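Here's a solo chain for you in structure tokens, the form predicted on its own.
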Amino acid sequence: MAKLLIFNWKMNPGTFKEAEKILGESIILEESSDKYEIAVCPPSLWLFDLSQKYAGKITFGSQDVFGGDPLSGKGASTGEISAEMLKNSKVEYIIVGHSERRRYENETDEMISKKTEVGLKAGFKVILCVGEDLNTHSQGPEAVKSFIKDQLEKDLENIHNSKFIIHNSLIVAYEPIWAIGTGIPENPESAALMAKYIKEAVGAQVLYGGSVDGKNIGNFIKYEEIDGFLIGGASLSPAQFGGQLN
């Protein structure tokens, strides 16, 4: 199976022109391998004219979606954005419960399990996002493994059959918050260990993301059980990528 990278550019870029550079370039390194399968999540000003003008040349995601009914395309939630909306933008990806989310923007795990109802109902692939604080981590793996535990029940308390796993509609993504933008990675035998205890938890897919760059990916690459990435900062600089994806 090919392994899935998913491009976060979270805010970022500035304009319009840059957005469109970087996902040309995003273009180009999926292109040069069969190897991995890339999806793109930009900011929503810039998704829809690039789902639209580029559709067929890469995947796109949604950094976000509403956890409301998932059929409905309008409602008084400024602000918001539907996923009709992402259907209609040609979105196959949605992003839930990034850490970035759950402390800025004070997203709760009942939040979380609601957005992650609505986009699978709706037919998309839910990327999940969990992962321990510095404070958990350094207690050891034990309190890690329960810390995700409590998390996935929480966030999949909504999701009562396994009809979504088994059609790889539900990924989990491990994020350790301490990792995130910090430059330095989880260990990559423990973030494969952890991808293999979510594996059994779950049964879903399981990406690493957590300081992922071309210059560290492929330490984390050979190891079957962690199934893809999800990439923050770096994602808006592809061409880092593609010594390491041939």
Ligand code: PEP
Contents of the next structure:
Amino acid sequence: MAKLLIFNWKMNPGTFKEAEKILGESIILEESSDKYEIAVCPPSLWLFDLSQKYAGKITFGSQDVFGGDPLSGKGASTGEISAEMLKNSKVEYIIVGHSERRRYENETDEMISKKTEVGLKAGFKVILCVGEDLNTHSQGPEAVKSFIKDQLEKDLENIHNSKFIIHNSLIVAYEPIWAIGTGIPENPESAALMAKYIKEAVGAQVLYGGSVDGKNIGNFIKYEEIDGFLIGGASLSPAQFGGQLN
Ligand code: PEP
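Having seen the form predicted on its own, could you give me the form predicted in complex with phosphoenolpyruvate (PEP)?
Now the full complex is given, and it begins with the chain already shown.
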């Protein structure tokens, strides 16, 4: 099965022109290998235009979705984007529960569980991000497993009985917080062990995320348990992955 590369641009780039340039490089990368499938998640301001203009050339995802009330798809929620709106653009994936949103936007497990439910029920592939902080990590692998188990239970609470939905459309991104944007990835073997653990726990595909770039991706690729990667900073320079993905 092709490995999935989710390119999370976060709050980048600053202009639509730059966004088109990065997207163009991502499309060249996507076309260079059939062993990988790339989905690009631009900021929502660029997402709609890019997904209309480049439909069919590459897959798109949203960095977030509205999970509160009203769920009708429109209403009095300033600054939010609903699943219905995303349905009307050409989006296949939605990222939920990214650690930056948990930390800076105060998103709780309860909110993330709702967003996961909304995304899955609307027919999207939902990428649920989970991961431990440095303190938990320093307590060893059993502490990490127990933290992740608890986070998954809470974040999947709303869809616990929907085994079918989980199996087909849920993707878990294992992203140790201390590895995100630091240039210090988890060691590949430990990442693979966690991917195996998560896969057995929820029956979903599992991605690894945290400082993956063109230089180190080759160290992770050989692990079958890792179905793909969630890539932040390095996704803004897609050409650096050329040659590493064959
Ligand atoms: C991320 O934002 O999910 C991420 C993994 O970022 P980076 O690749 O920059 O560590």
